[in-house]
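The chain below stands alone, shown as C-alpha cells; this is the form predicted on its own.
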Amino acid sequence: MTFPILTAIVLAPVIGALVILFIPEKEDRIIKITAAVATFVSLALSIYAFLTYDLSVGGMQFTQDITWVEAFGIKYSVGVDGMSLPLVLLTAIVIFTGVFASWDMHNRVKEFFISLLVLVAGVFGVFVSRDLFFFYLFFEVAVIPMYLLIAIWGSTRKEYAAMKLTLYLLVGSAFALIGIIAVFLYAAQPEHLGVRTFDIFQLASVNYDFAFQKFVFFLFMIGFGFLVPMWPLHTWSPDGHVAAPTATSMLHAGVLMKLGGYGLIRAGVFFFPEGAKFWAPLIALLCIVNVVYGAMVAMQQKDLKFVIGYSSVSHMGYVLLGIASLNTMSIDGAVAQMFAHGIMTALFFALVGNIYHKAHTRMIAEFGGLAHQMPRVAAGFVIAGLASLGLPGLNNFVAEFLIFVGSFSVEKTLFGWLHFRVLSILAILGVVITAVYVLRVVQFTFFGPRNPKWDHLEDAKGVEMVPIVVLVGTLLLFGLYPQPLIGMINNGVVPLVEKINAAAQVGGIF
C-alpha cells in the first residue's frame, strides 16, 4: 500500500489541532511551535507530491479511496490532477506563513490557532476530494471557522463582517447544494448510471441534457459566484477582510476565494459544458465589473486593508474571465491567476497585519515614508504591488498574460454587437487602473518625507521574515520560471477544454 500522501496532508492540521487541545493555554510559544510543525508537514508533503506528480501519465494521482456509507455510493475518495494540486500547494504555503504572521498573537492563543487549522484542513479536503459529497462537507468545514475567527480576534465591526461573511457563503453554499442533489437524482435514474454514486468523475460521464445543464450550472454559477466572489454577490468580502485577524485575512483572500473558482471549474464546467457554453456571456459581463468596478473602489480607500480587499474583487474578474472564456489558454490563465493571486495577497495582508500591530493603524493618510523606519517591510510591498500590477518577471503576469491572450481570441458577440474582445480590452484596462491606486497607496504610504511620529516603529525581524522572504520567493520563483506550474496546469486543463469542444455546439444566453 502506498504512502496516503493526501490523506496525511488533510490530517496534518487536523492532528495539530488536537494535540494544541491538550497543551496548557499559558504555553503560547509551544501551541505556536505545534501549529507551525503541523502546517510544514502540510507544506512539505505538498511540496513532495507537486515535484513527484507524473506529467507523461496526467490525470488524478496519489488517489485513495475508502467506502463510507455504500447504499449512497458515498465514498472517502481523494486525489489530485494538475488543477488542483497547485491549489494544494497554494494552501499550504499560505497557512505555514499565516502561521509566523500570527506569532505575535496572544489573545486566546489556543483556540485562534486551532480554528485556523480546522479552516485550512477543511480547504485541503475541498482541492483533493474526488466525491461530490465530501467536496461539499470540506466546503462547509472550511466556511465556518471564519466566523468565530473574525468574531472573536477580528477588529473593524468584527461581529457585523463575521455575521455578514457566514451568511453570504452558507446562501452560496446552499445554492451548490440543491445543484449537487439534483446532479446526484440525475445520474442515480436507470436511464443515465443506474447507480447512487457521488464519484466527481463517474457523475461528469452523465450525458446531461441541456436544459438540466443550463439549470444545474447556474446553481452552481451563483453558489460558487458568492465565493469567488462574483459582482454583486461582493459586498461580503471587502468587510470579511478588514475584519479579519492577519493570518485569516491571508486564508480568506488568499485561498477561500479560490475554492469559488475551483468549483465552478470542477463542478460547473467538468459537469456541464454546454451549460457553461450558455451562461458563458453572463460571467463574462459581470466579471468586468469585478475588475473594473473593484478597482475605482479600490483607488477611494483610505484604509490599506480595504485597498486590497477591493483589489481582491478585481483581480478575481481575472479568474472567472479566464473561466468564462472556455478555452485552454484562459482556463490555463485562471487556475495560474488563482494560485498568484493568492500568495500574492497573502503577502499583501501579512505586511499590513505587520504595520497594524505595531503602528495601530492602517489610515493611509496617517503615514508617509515608513520605508525610512521599515525598509523590508516596504521592499516586501513593493513587490506585492508590482505583481498586482502585472509586472514581468513575477507570478501575476504570466497568468492576467495568459488570461487576456486566452479570452480575446475568443469570437463572440453578446447583445448582437458586444464583442467578446472589447470585454477583453475592458479587463485590461483595469490593469491601468491597478497600477494607479497600487503606485499611489505605494507613494503615500511607504515614500516621501520621514514622519517622525513612527520612529519608535521597528521593521520585520526574526520570525516576521518567514511569510515575506517565503512569499516573494514563490512570486518570483514562478514568475521568472513559470513552466513547472503552468505545465502541470495545462496538463489537467487539456482534458476539460476537450470535453468542452466536444459539447454540441449551442447559444449563449444573448
The other form holds:
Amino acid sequence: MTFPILTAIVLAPVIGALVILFIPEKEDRIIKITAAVATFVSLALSIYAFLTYDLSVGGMQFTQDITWVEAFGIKYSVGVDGMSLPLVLLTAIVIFTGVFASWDMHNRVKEFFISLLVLVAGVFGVFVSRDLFFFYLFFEVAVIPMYLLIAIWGSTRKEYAAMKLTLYLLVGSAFALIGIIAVFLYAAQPEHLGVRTFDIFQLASVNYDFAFQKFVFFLFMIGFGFLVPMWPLHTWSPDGHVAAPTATSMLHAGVLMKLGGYGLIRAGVFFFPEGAKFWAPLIALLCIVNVVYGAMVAMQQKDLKFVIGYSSVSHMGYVLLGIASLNTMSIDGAVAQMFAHGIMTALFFALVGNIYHKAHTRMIAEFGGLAHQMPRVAAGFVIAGLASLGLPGLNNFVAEFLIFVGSFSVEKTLFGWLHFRVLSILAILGVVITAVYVLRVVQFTFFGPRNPKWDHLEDAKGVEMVPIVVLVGTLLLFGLYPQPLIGMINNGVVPLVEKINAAAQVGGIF
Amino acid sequence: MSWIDYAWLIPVFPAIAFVLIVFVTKKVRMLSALTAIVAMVLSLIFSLGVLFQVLGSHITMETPVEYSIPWLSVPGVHITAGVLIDPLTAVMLAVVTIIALLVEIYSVGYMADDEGFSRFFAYLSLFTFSMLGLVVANNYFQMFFFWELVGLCSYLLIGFYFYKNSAADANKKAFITNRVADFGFMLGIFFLWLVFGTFNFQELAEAIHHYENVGFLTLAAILVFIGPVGKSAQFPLHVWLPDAMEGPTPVSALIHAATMVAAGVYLLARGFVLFHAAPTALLVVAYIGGFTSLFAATIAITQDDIKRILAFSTLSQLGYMVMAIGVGSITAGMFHLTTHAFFKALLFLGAGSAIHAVHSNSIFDMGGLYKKMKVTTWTFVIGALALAGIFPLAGFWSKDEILLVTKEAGFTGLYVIGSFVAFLTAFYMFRLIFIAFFGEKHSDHHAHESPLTMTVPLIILAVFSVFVGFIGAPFVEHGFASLIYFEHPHHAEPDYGLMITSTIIALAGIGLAWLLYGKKAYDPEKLKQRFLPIWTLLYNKYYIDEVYQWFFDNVVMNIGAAFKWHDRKVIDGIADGFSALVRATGARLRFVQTGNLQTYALVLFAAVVIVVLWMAVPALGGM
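Structure of the form predicted in complex with its partner chain, please, following the form predicted on its own?
Whole complex next, starting from this chain.
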C-alpha cells in the first residue's frame, strides 16, 4: 500500500494538536514550535503532492478509500485533482505562515493552537474529500473552532462577530445539507444509480432532471454563497475578519471563503450543469455588486482590517464571475483567483496583525509615515496592495486576466438587452476602484512625514519575516511563472467544462 | 554571433541588476550604482549591436525578426513572451539605453547625498527592465504587462521622497490616472482578442488587413488609444504628469520626459495597422494630439516652477508626436520622439543641475546662473534651441517633419495650431532662460557648477541634441524615413517655404521673450495684470485638476458612503432584525414551558378538540 499522503496532510495538524494537549501551558515556545512542525509536515507533503501529481493522467490522484457506514454508502474517500490540489497547497501555505504570524500570542496559547490546528484539519478535509458526507462533516469541523477562536482571542465586537459568523455559516451549511440529502436520495432511486452513495463522482454521473437541477443548484448557490460570500449574504465576513485574531483572519479570508467557491464548483456546477446555466445570470449580476459595491465600501473604511475585509468581498466577486461564465478560461481563472486571493489576503492580515500587535490600533487616521519605522512591513503591504489591484508580475493578475478573458467571450444576453460583456466590463472597472482604495490606504498608513508617536514600533524581524517572505515569494513565483499553477488547475477544470458543454442548452433565469 | 538572437538579454541585464541591488549590494552605495551602470552598459552594447545589425542587413518594417517562448498556455488562450526586432524596435532600444545610461551616470552625482541612493538605483534598474521589455514585446499582452510595470516604477519613483505629502499625493494620482487609461487599453486588447483570437502584433496585422468591419475596428482602436492617452499624458488624462515632477529630477528626465511617456507614442506606431484601418479613430488621435500640444503650451507660458514648465512642454511635444501619428505618419512621430528624447532629457538634467545648485524649483529664485554654471547654462540653451526648432538643431528637423506631414495630409487647422505651438514653445523656453539663467540674481543663492558626473552627461546630450536631427533631415538619403515607416517609405522633399516660415515663427517667439524678459522693453507684470482672468485660468491649468478632485470627493465618495450605509443599516438591519425576532419569539415562547402539568393537560385537550373539529367539519359539510 502506498503512503496515504492526503490522510497524512489532514492528520498532521490533528496529531500536532494532540501533542500540544500534553505540553504544559507555560511552555508556549514549545507549543508554537510543535504547531509549526505539524503544519510544516502538511506543507511539505502538499508541495510534494503538487510536484508529483501526474498531469498526463489527470483526474483524482493519491486516492484512498475506507468504508465507514456501509448501509448508507458512506466512505472515507480522499483524492485530489487539478482543482483541489492548489487549494490544499494554499491551505498549507496559509496555516504554516499563520502559525508564525501568531508567534506573539500569549493568551491561552495552548487552547489557541489546538483550535487552530483542528480548524485547519477540517479545511484540509473538505478539499481532499471525494465523499459528500465527509465533505460536509469536515466543513462543520472547521466552523466550530472558528467560533471559539474569534470569541476568545478576538477583538472589536468579538462576541457579536463570532456569533454572526457562526450563524451565517451554519445557515449556509443547512442549505447545503438539504441539497446533499436531496442528491443522495435522488441518486439512490432504482431508476438512477440504485445504490446509496455519497461518492462525488458517482453522484455526478447521474442525469438529474432539469427541475431537480434548478432546485438543488439554488440550494447550493445560497448555501455556498453564504461562504463565498455572495452579496447580500456577505456582512458576516468583514465583521468576522476584523474580530478574529491574526492567524484566524488569515485562514478565514485566505481559505475558508474558498470552501464556498470550491463547493459551488465541485458540487454545484459539476452535478448540475444545466442548473448552473439556469442560475448563472443571477450569480453574474450579484457578483458585479460584490465587485463594485465591495470596493466602494472598502474605500470608506477607517480600520485597516475592515478595508481588507471588504476588499475580500470585492475580490471574491471575481471568483463568482469566473464561475458564472462557465467556460474553461473563466473557471481556470476562478480557481486561480481563489489561490491568489488566499495568499494575498493572508499577507495583508499577517502585516496588519503585526502592526496591530505593536501599535494597539488599526485606525488608518492614526498612522501616516509608518514606512519610516517599519520599512519591511511597508514593502510587504505595498506588494500585497499591488497584487490586490492586479499588477502584472504578481499572481492575482494572471487569475483576473483569465477571468476577464473568459467572461468577455461569453455570448449571452440577460433580460434580452443586457449583454454579458457589459458585466465583464463593469467587473474590469472594479480594478480601477481597487487601485483607488488600495493606494489611499498605502498612502495614509505608510507615506508622509515621520510620526514620532510611532518611533517605538519595531520593524518585522526574525520569525515575523516568515509569513512575509513565504507569501510574497508565492505571489511572485506564480505571477512571473504561472504555467505550473494554471496548468494544474486547467487539468482539473477541463473535464468539468466538457460536462458543461455536453449538457443541454437551457435558458438562464433572466 | 547574431546580436538579434541575444536581444532578449537587453531587458534581462537591468533585471539582474535590480535583484542584485535589492538582495546583495543594498548596503554598499557605490556598488549599487556600479551594478546598475554596468548592466546598462551591457544593454546599450547589445542594443547598438541590434541597431547596426538591423541597418546592415535586410531587416525592414516588412521583414522583422521574431521569436518567443510560451508563457501561459491553456485551452483558449496562449500567451507568449517574445522579442520582435524591426527598425522601430532597434531605434527605440538605442534611445532608451543611451538616455538611461546617461541618466544613471548623472544620478551618481545628483543623488550623492541621498539616503535612498541604493533604492534609487534599484528602482531605475527595475524601470529600464520594464521599459526594454515593453519595447521588444511582440504581442499586446506582453506590452500591457510591461506597460503596467513601467507604471509601477513611475509610481515608486514619483513617490521616492515618500515622506513628503505632495510626493505621496502625486504618485497616487499618477497611478490611478494611468489605471483609468489602462482600463480602456485592456478592453481594447480584449476586443481584439475576441475577434482575432491572438495578441500577436504580426498576426493581428495580417488579420486586420482582411477584416471588413470598420465600426468594430474603430471601437477597438479608440479603446487601445486610451492607453497612450494616459501613459503619454494626453488631454484629458494629462493631469498626472506635471505632478509627477515630485520625483527626483533624473527620474523626470528619464521616465517623465524621454522614455516612459513616449511609450504611448511607441504603442501607436507599433499598432498603427489597427488605426490605419479605422480612419475615424485616427482622426480622434490627430485632434487629441493637436489639442494637447496647444493646451499644454498655453499653460507652460505662465508657470514659474522650472520642472513644471518642462513638464508642460513635454505634454505639448507628446501632443505633436501623437498628432503626427494621427495624420498618418509614424515616421514623423517616431522621429520627433527620438530627437525629443535627447533634448528633453538634456533640459531636465540641466534643470536638475540648476536646482541642485539653488535648492529651489522656482525660476524666480534662480537668475544669473550663467556666471557660475557655464556648462549647465550653455548646454541648457542648446537644448532650448533644439526644442524651439532652430536650424540646424535636432528639433528643427523633426518638428518640421511633423508640420510638413500635417500640411500634406490636408489638416490645415492642425498645421496652423502646430505652428502657433512652435511660437509658444520658443517663447516659454526663452522666458525661462532669460529669467533663470541670465536675469539678475533674485535670491541669495550660492550656485556653483555641478560635478563632472553631472556635467559630462549634459555635454554628451547636448552633442546629440545638435546632431541627432540629421538622421532624418530631408536631404539625407536612407535616413529615418527609409527606416521607420508604415507600408512604404515616404521620402519627403525638402519644403524650403515651410522651413523658413517655421524658423521665423520660432525666432519671433525667442524675440518676444527677449523683449519682455531680456531687454524688459515692457513689464511682464503689467501684461499679466491686463489679462489677469486669462492668466489666472492658464496658471491654474484650466482648473481641470480641481474638477476631477471635486468629482472624486463629491460623487465617488458619496456613492461609497451610501453603499456603506446600506451595508450597515439595510443588510445588517435585516439580519440583526431577524435575529432579534428569533430571540423575541423565544423569549415569549419561554413562558409556554411552565412546568405545570395541569396547563399541559389543558393545552393537550384543547388541541385534541381542535383537531377533531377540523376533521369533522368537512365530514359535516358533506351531509
